Structure formats: C-alpha cells, structure tokens
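For reference, the chain that follows is the form predicted on its own, supplied as structure tokens.
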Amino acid sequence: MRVGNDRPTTPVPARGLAGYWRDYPRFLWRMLVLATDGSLAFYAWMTALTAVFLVGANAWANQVADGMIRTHMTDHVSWGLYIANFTFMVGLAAGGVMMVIPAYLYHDRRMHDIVIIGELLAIAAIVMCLLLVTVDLGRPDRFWHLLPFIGRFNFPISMLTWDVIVLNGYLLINLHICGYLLYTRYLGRRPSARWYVPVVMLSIVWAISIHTVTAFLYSGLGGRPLWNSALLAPRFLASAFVSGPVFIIATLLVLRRVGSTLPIHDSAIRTLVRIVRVTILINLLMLASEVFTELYAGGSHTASARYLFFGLDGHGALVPWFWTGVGLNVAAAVLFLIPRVAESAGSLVVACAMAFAGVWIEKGMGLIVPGFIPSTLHEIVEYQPSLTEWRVTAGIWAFGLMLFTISIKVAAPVLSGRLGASGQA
C-alpha cells in the first residue's frame, strides 16, 4: 500500500469502525509524549517562547484589571495593534490554500505533506486571530454576545457575524483535515478520499472567504474613506498569498537545517517560490493602483491616504511605517525575481523575511490605523501602540509559534513513516 507521497507503509488490517478508533487514545498519548520530548535546542526554543508568552499574559492581566487605558487606543482610533495583527493573521491562515491548489488540483503528490504544514499553520493562525479579538474586547467576559442563539448575533445583517462564522468554520475544516490524515497515516491505512478530499476542496473556497469577509468588514464602513475600495478584498487575497507561502518556505528551510524527519523536496520549495514571484508582483501592482487613485484624484476623501503617505498638517507618525513596508516589499520582489536567490537557502530566507515583514506593515499599521485618521469629525488624533499592547501581541505570537512548533514536531514522524501503530519509533 502507498499513502500520501507514495512511500510504502505496513498495511493495518481493517477492523471496522470500532477497530479504527481503538488505537485513538494511544495515538493521542504518543503525540503528547512526542510534543514534550526533544533536543536541547527544542527546549531552549520552547522556553524562550514560553517566557515571552508569560510576559504577554501578565500584560493582558494588567489590561483587564486597569481597563483599556493601558493601551493607546482612543475613541478616535479604536482599532490598533491588536486588530492590525488580526487582519494579518487572517491572511496568513488563508495563505495555506496556496499549497492545496498545486497538490490536489494539479495532482502534485510531492506537495501533499506540505499541505499538512500549511493546514497546521492555518490552525495556529486562526487560534491567534481568536486571541487577538479576545484581548481587543476590553471586556472578554462579554464574548458570549458573539455566540449564535445565545447572544445578539445579528445574522445575516452584520459582517462581524459572518467573520465569526467563516473563521471558526475554517478552524474546524483544518482540524478535520490534519487530524484525519495524520491518524490514518499513523494506522498505516490509505485515507478514504470521500472523507477528506471534498473537505480539502472546500478549504480552498473557505480560505478565500475568510479574507474576503474580513475585507468586506472594513470596506463596508462608509465613514472610513481609506477602506472604501472595491480593490480591498483582492489586495487582501494577493498579500495573503505572499505571506502564507513565504512563511512555509522559511519553515521548510528551517526544518531541513535542523534535520527534520519530514522529507522536503526541492520541487515543493520551487513551486512555492514561483507562487510568490507572481503574487508579490500582483500585490505591488494593486498597491500602486491605490496610491495613484488616491493621489491623482485628490479631494477631501483622500486625507487618510495623504496622512499615511506623506503626513498631514504636521502629523506623520505612520509615514515611516508605510514607506518601510513599501521598501521591504519592493526589495523582496526584486530578490525573488533573481534566479540565484532561490538556489541559496540563506538568501531565500532573507527574501522571505522581507516579504513577510512588508506585508505585515502594509496590512497592519499601514492599513487599519490610518483608516481612523483623520476622524469622522476631521480631527487628527495619532496613535502609536503602548508597551502593554506590544507585550500582549508578542505573547500571542509566541503562543502561536509554540502551537505551530508542537504541531510540526508531532506531525513530522507520522508523515515520514517513523511513527505508526505497527510499532515504529
């Protein structure tokens, strides 16, 4: 029998549905043991992430105790660093679909294990999205208002309710795909296509929907001219298809460097590089179109854009953010277009880091915050994140990286065939 990427496996006799689930408790126990056992480098990495997470948790506890006065958000700028990172994380989760398309629509079997990494990244990113929304609530005990049939969900009128549905739905889809494929690989069985292929295809549409709905949440606010663009949703998707693949490329290179048991084919990395070469140029084209439209047409509705690009009435706190993001995106695009860069792991990691940081600035501090400046009363109230916001955000990032690290650590031995129900270790 052959499973996943055509590696031979030891077949496990079919024992019916009861037999299929009989090994599940042992599977979970072995995954737990594997997640907590590793090298000195693994313990050092997890210890550092835990320390950052605890600092963030303490900062959030102080924010809950003292109120949102701990942040630099105001009535004028009510969405800051938390929602900026939320927007970026939604795109990072959606970027996982770029691995599904070549693997399943174009039948590239060497991409199948990379799909699992993309799905694991999506799970970690969605969890971080939910945490970022929670810390932004101010009163997290009131989250029940977002629950269907319990709170005032306002479905289907409110775009926020659609966002809740698509984000949680995408989380469940990815949990099913990863859980089913890993468990069947652990059992040494061939995955039944009817149990996961339709869900994989659904994940393509769903990944696009999560970022589209997020874009509609912003562009539907008529009082915020910076977001009132039909190009906002396509821009979100283009940037998502940059941030997701570059993070996966960097992850694969790190796994190869640390000697992971997961087989990483050069063809898979080359496929992702080709994807980034196209999407990063499309993203820059859309950004240039927005800049031209805002600056050439002029008018009072372009005040937010002019504030972001060049400053307004002596205020320009976000100007360095914007031009840094543009510079990083342009430099990354140039590097990806140089063939020799893709052949050098070090240069490729640098290009990926620049693209990742550029998109983070563009979709975060370069998009969410300037949408509130000037205010609807034409007042300029600037915003810079407080130390508490930075600590809380860093803690959430650390938690997400811990979740992603553990997920890959338990998935790699199963996908490589080194761990299974037949007794491999």
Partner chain sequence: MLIAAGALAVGAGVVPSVLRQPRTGAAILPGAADARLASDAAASPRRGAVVDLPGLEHANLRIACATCHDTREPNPLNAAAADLYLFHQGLVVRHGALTCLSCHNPSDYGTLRLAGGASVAFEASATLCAQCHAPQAADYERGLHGGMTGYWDTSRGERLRKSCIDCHDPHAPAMPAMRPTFKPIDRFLPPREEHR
Given for the second form:
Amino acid sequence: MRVGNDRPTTPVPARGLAGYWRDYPRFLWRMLVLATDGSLAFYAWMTALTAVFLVGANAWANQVADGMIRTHMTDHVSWGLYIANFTFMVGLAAGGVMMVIPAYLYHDRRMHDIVIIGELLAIAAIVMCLLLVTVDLGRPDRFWHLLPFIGRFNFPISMLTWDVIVLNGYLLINLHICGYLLYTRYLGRRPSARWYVPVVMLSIVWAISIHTVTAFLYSGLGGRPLWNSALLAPRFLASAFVSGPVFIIATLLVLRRVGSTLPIHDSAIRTLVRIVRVTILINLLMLASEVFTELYAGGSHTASARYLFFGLDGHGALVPWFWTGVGLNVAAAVLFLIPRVAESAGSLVVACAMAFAGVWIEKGMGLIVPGFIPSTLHEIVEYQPSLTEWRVTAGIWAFGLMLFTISIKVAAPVLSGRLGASGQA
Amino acid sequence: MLIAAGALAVGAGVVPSVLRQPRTGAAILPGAADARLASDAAASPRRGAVVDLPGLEHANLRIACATCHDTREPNPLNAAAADLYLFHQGLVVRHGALTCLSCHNPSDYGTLRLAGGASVAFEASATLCAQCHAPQAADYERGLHGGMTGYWDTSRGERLRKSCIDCHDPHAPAMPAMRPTFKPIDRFLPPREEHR
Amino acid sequence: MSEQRRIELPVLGGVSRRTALKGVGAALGVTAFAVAVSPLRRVAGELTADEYFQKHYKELDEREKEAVLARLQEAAREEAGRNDITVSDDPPIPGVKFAYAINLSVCNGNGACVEACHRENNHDRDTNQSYIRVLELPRGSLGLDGADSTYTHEVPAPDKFYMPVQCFQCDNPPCVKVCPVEATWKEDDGIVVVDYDWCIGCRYCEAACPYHARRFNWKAPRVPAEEVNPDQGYLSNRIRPAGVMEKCHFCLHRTRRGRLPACLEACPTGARIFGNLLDPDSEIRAVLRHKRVFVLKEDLGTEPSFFYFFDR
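Mind giving me the form predicted together with its partner chain, seeing as the form predicted on its own was just shown?
What follows is the whole complex; the chain from before opens it.
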C-alpha cells in the first residue's frame, strides 16, 4: 500500500529532540493523508456521515440561537434524548475495557493485537459524550465557568465535576495509549512498557470509574426514587460490558468484511462473545431485581417504575419502548447462549445489534426520561424528543462514527506494520 | 333591622376598613381595640342603607338605621331576610343559628351588642366576632390569621392588616367559592377536561 | 493507490490530483460547516465582552458590582424604553433568616399567589411562568399521588385540599450541592439564589430538586414594556437571560427592605405567613410555637424553611 505522495524515507534516525520535531509533524501529516484516502465505499460512507453531521450542526446552531425551546424538554422532563445518549455513550466508552482486561491482565495475545480498537472506541465515545453534554447546556458559551481554576469548579461536592474529571481523564489516558502505541509502531520501535503499561492498568480502573461516577450522578438524587438506587452503578457497568463488547464484535466482523489489514483472529471474537454471554445475563438479573423491588412493595416511590413498566393514569408513552428494550435484551441473551449463532458472522451481528439496541433503550431514554415522570410533585408530563433533538443527536453519532472510522483506518496499517517512518512495508 | 357597615355591599359607601397594627402586636381585640380603631373612624363608611326607591326624587338616598328603628319595636326572633321587609330584602344570612339581635343592638342601632349586653362600635366588630371565634381571634392576634400587606419588619414601614369583615361577610361569613384565573401554560401538559 | 499522476495547476504546481480533490473536498466541507452553524451569528453579536467575561457574583468587588448593576440597568431601560427601571442588589439583613408558612386549612387554591409571582418577578408572559404551583390534592392523604395543578374549576372543590409549592429555601439544598459551577448558593438570610450571569444551564439542579421549585428559561422571557416591574434585583426579578435557571427567592428585592413577599400580599385568604425565624416575636415563630407544622418530604433531609399546617 502506498500512501499519498509519500516518498520512501531513510530508516528512523536516532531519537533526539531535533528528530522528534521533524518526525512528529511528519507523522501527523501522514496520518492525515492516510485518513483521507480510501475506496469509493469509504468516501461514500464518510460523505454520508458528514451530511448527517452537518444537519446536526445546523440544528444545534438553531437551538443555541432560539433557545432550548427547540427541544421538547420541559421543566418537568428537563433531561431528554441528549442526556439519555450521553449515559449510553459513557457505557460504550467504558465497555472497551473488556478488550483491555483480557489483553493485559490475561495476556491474551490475539486480543492484544487488536486491543487498540477498544481504546479507539473509548476515544470516539468520550468525544461524543462531551458533545452530548455540550448540546444539552442552555449556555454553552459559558463553558469556561466549568474550567478548574479559571471558572468556579464545585469540586468535590458536585458529582458533575467528578464526571468532567473522569471523562476528560479517560479521554487523555486513551489518547496517550493510542498515540504512543501508534507513534512508536510508526517509528518501527518496540513500545516501551514503562511508558504505557501502567497507563493501561490505570485505564482499567478509570473505565470502571467513568461509569460509576455517571451512575452516581443520578443515584445521588434523593428526590428521584427511580434513580436513587444502590444498584444503579453496578447495573450501568453490567450494561456497559454488554454494549461495548457487542459493538466491538460487530466492528471486528465489519472490518474483516472490508478487508482490514488488522490481524482479527477468531479467538479474540470468541473471547468477547464469552464475555457478553455472562454480562448480558448479569444485566438482565439486575434489571429483574429492580423490577421486583419496585413492584412488590409498591407505594408512591415506585410511581416512575410503574409508569415505565405499565403506564400511569392513562399515560404510557414509554411502555412499548421499554418492553421493546427488554425483549431485545432477552432475545439477544438467548441468541448469545446458542453456540451456532456465534459461529456465523451474520447471526452474530444480528445478536450484537439486538443487544446494542436493547441496552441503548434500557439505559438511555428508558432510564433518564421516566426518572422525571411523574414529576417530583407527582404531575405527569410526557416527553418525546423534537426533530431538533433527533437531528443534533444523529449529528453527534455521525461525528463519533467518523472519528472511529478514521482512527481505525489510520491505526490499522500502522499496527500491522504496513506503514512506518521507514517507508511502506 | 338595618343594613349595616362592613362588607355588605348594599350601598356605595361600603369600603373595607383596614386596621393599622403597629409592630408591638398589642391586642386589637376586646379591650384595647377602641383606641386604635378611633383613628379609623374618619375613614370608615357611614352606616345606613343607600336606597333607590321607585318614585323617589333623590336616588341613592342614604337613610340612617335609626330613622326607622327608633320608632319600631324589635322582634328578637327575626333571623332571616324573609322575615323582614323594606330595606332588608335579598339580604342573605347564613351565619349559624344567629338571629339579627345576636349582634345588632336593639337599643342603639348605631352600634353592635356583645353577648353580655355591652354595646360595641361597628369599627370594633372584631371584638364581637371573637366571642365565638376565639381560636381565629387568638391566631389573628399572633398574626397567623387574616391577610396583610406592607412590611414584615414594622420598624421599616407600615403593615396594613385586614379586619374580619374585610374577608368575611358578617351575614354569611364563609369564604365564597372562587375560580382560579391564572394557570401555568405547560407545554405538552394537555389541558384536562373539567374535573370531577 | 499507486497512481502518482501529477497535474499542473498554476498555483498548486506539483500537487497530485487526489490531493487537489481532497483540498476541494475539505474546502467544501468547511464552507458547508460554516453555513450550517451560521445561525450562531444571530446570538454571537448580542454578547459583549463585558458580559462574556463577567466574574462570578461572589468575586465581584464593590466597584465591579456597581459597574455590572449599572450595565444591567442601562440594558433593561433600553430594552423596555422605560427610565424608571432600577437594578439593585440588597444584601442580606444581619440577624434575619427568612421562613414561610402556609395554612392549608385556609388556602382554597384560588391561585392569586401564582399570578402575583408572575407579575412581580417579570416572568415570561407566553408560558404564564411562575415560581409557585398550587396542587389540588384529594383529602385523605398527605402524599402527592393524584396531585394536579391544572384545575380550572371553582375552588375549593369538594373532597380536595390545596397546597401551594414553591422553593422551600432548604437548609440542606440538593440543588446547591449538585451545581457544577457554584452558580447557585444559600445566602446568609437563608435564601437560595442563582447568579443568572454565571449559570451554564445544565439543569442538574432541576433534576436534583425534590420539589419542582426550579425553572429553566427555555427561551428568552417576553414581558411587554408596560408590564415590566421596574423594581429589580440582580439575584431576584431582573429579566433573566435565555438558557439559565431561576427560582423563587422570597422576593428578596422586597423582603430585604422589610417588605412582605408579593405572593403573601396577594393571598385573599390570608393563608400565608412570612417572617424572620431568628426573631422570637415574629409571626413565623408563632406558627412554630402554636401550630403543628410539617414540611414536604421530610424524609429526604432537605430541611426546608417552609412549613405547612392545618387549623382543623
């Protein structure tokens, strides 16, 4: 593979500051060239994503100009599609760790070869998280108020400041890991364990923390009984360890299909499938115990749960939505338990998609919206996202997918040794 | 029987009297009341019935209660407007088992009468009310009953307190039913049909 | 990708066709993005540097605060075309902690307080915004199940009672705890305030409040010039910007000058009692002494400065 207008270069010179200043911009430039080169299908895919992204950007700009009245959120349901997707995305980012653990703690070599996909997924997902929070702000122009030391950062009292720290920290950690690995491989060097393995270990703990903190964001609110549950953080982790691995399995299958140069071995996929078989059942068990606890005792604290499960006082917009999610989760769990399903790429992708959609519903709108219904004064105002909200959210998804596509596209030839500073392999 | 002062809106001159209560919170009810209410006398409405009798040249004529009652023998059993004639037609009395003379003073229709027989000025009607409505009167004295406007900190400004009859029609003291006129317009909260 | 054909362009001599096409694509993309976000220009122009870099309320020194108040006052006057508008900032009165009580035996749900709040506090006219919601509740329970504030029938309805709810100025306010930028805090007189010029509009406080006491400005409030209440306070009823939180502040622009709150003055039933909790002779202390009071959702530990009681 030849890339762009690259000329063959001499082998990597001895490392020095001067060498770094020369090599690193060149590295960035070659990555940029690489990122924008591809087949017709690649261009079509990226053009489509760009179009969706632009629609989203336009919708957001109008929302900023006209006010949040463009959304269908109200003083009753004051968080909606944005925060629902944010919550789900934090899980997706944390879910990537399910590749890191086998690769680094269990020294699974096959997994180690492609572990970077989990880390790149984390980067794209965290960027999406940050965007989803930004579009939910009434005054995004005042973001600087949130900067430590410059604004007034209500740390450690506000869980939201914890979330700012863990999300940005997780982003930096993964940028460092991916950047370091890619750059050293590009230079044709062996990555020095000293420089990244401790950070990888940190990232495992950190991945747990991002979703725990995000769960505490909700479970710390005493006035919202649906969220005010000690099980929320474990549930978030269990569902994250479903959505992350299934997304990665599907990605691996797609990459194989499009002929990626990454060494995607069956055993890596099998490991992920085994993980999902367990986590998806744990997630369902936790959901079931929430449902039981809410319904058996009864009382007004369970009104939100009853609204979600069965509807309340004739209001039941979320009921079909919720049971669709449960159905998808259950069906996916059954599919994952059937050995034959995992053997064929087609059926495995279907099972992954069902699990992914199931978690998206359960942890997204299926969790955030009913937290507000009925309101704290027990009035019922329902919520359905506006067109603006759908557009903005779709735009962010498109942006995240662009980021993910490009980063894999760049990483694959470098990691497989086909592209390096010393020329093309 | 006459149509008396206060909130009974028979005539044009009926204006709610307002008690000015200094911060000291001294009792405005039995006893101390008269002195403070004296200052209000000038502003208080003239009593009597404003009448617009057919054929009478001077419409809106104000006639003092004593004009008739000085020459008539009071009937202590009268308890409803239907028992009366002339000026009292249409008067709604819905006040427990009270009769007219439970409150009105038959020996001087320019005043009211306490249960013990002592007469009391119309301006001090609260004293009369307190005979039966002791819990409300006690709350009123503590500032826990009855509306007010002005200053919570009376060292900074005046507080105007409403009297019993500003809110309660003495002849039918129950608060009238009201209709809320101002409602939040919540998006997506469908206006409910009229409630049960 | 082995082709390395070069095309000669007058300016970009020696650039491959693919690179040139990429350049065109990038330029198109950037242009499209610029067009897509162009609505932002509608608001970007309205914001001055002074406004944008204004410090947090608590960090303003006296001189800076005066400048901010003067600027806000000037803007408010210009907006409404009225010269009688003042924007002040009354500090808490030492030795005063405000508290409120409502007599639920007397309240009949007429909602005059809701409207008084609406007018006093320059609320958005389009949404009938107000800091108060009056709940109609079925008799027989103090739970909020079946609460409704949209009733329009004659009140009081049989078998119902009424409970006005507004900010309880909690001593342990969940809203203050969760704010990531300290845009909301509890003042020395117990009032929980919002710096409308610091709030970023994340609405975490709105999710945290167990009493639905907080409101978000989903759009810029619209108040006809002739209806604007000219007596305005920085932390209270000045007309709020779009995209920030607001809440009941016990009419601090009135109460910090010794006056009663607007909702109390408007109440035709005399159900509302307001005063200084630290003054043993105050009406509010008399309520606590002589009545059996309760607070809403006491189990949450929010410690409201707002009490309910029944006479009978």
